[in-house]
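Taking the form predicted alone, here's one chain by itself in structure tokens.
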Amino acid sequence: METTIVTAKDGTKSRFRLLAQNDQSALGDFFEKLSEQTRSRFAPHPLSSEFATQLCANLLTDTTQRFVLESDGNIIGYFILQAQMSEHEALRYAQQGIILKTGDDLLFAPCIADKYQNKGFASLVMEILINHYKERVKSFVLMGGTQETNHAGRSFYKKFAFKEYGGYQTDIYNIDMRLLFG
């Protein structure tokens, strides 16, 4: 996918692009500056400088696509699209009668920096990703679902036609969500 310039509601321009090996410092800064509330809603992996270094160092062998949204040299958003279906996700959806397949269904996890939330950036990125992948895959599956108490997140995903499926309990109840294409 090519780099795309997006303009938020307030006129702020940013670049949506693939994560690069030389992004380790900027990605680490992005992770470290996230509020506890934002951190609590993102569970795919640790949000630390050390993990950012590891991610960037392993990009050439990583089969997961990782994207960033960048403004003025700072990363303001991070997005994961993973083709390899996790056993945990597959089992949960199978209990709902839905068979997820590696390559057909992509696991999706977004994260926007706190001060850039509710400015339209996530919506702009969702439109780009949906338009790019809707003819290539069967669905986007929200990685780990979303917390039942995350009403803003659930509304956001529903705006893009994600449907809620069953859920599961960790230390909080999580709702599985999936966007089916076609």
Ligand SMILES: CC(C)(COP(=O)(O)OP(=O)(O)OC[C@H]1O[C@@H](n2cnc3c(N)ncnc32)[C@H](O)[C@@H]1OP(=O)(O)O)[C@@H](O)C(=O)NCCC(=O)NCCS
Given for the second form:
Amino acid sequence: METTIVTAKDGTKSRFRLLAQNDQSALGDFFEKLSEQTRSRFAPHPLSSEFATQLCANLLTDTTQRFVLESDGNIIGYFILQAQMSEHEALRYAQQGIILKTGDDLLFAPCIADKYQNKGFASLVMEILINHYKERVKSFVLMGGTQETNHAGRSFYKKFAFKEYGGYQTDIYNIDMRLLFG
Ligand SMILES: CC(C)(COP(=O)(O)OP(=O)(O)OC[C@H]1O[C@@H](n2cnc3c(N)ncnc32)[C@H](O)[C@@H]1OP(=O)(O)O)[C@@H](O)C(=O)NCCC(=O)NCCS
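Mind pulling up the form predicted in complex with the named molecule next to the form predicted alone we just looked at?
Okay, now the whole complex, with that chain kicking things off.
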């Protein structure tokens, strides 16, 4: 996918593009600076400099698509689209009669740096991702669902026509959400 310049509601510009091998330091900073509040909502993998280094070093063999929003050399957003279906999601959706498949259904997880949240960045990215993937895959499935108490997150996904598919309990209650194309 080509690099796209997006402009937030406050005029801040950012480049939306694939994660690159030389992003390790900027991605590490992005992970390390995430607040406890954001970490409590977004935890697909360790959010550390060490993990950023590993991700960037392994990009050539990574089957997951990772995108970033970059502004003035800083990473301000990170978006995961994982083609490899996870057993957890497959089992939960199977209980509702829905068969999720590697390649057909992408696991999706977005995160915006704290001070850039609610400026419209993720909405701009969703439009790009939906336009790109709607003819290529069957659905986006929220990785791990979203926490029941994440009202802003749930409204955000509903704005893009994600539907709720029941929930499951960990130490908190989570709602599964999926955007079905076509
Ligand atoms: C969820 C997240 C990715 C959204 O990105 P963002 O760039 O802040 O989102 P946008 O500014 O494009 O859109 C914000 C939308 O959230 C919703 N929203 C925000 N605050 C809200 C509130 N107080 N009540 C209800 N809805 C709210 C609205 O749908 C809003 O859209 P609108 O401005 O058109 O009404 C981002 O806030 C984030 O990273 N949060 C922390 C981590 C997280 O929750 N990740 C998702 C885990 S499932």
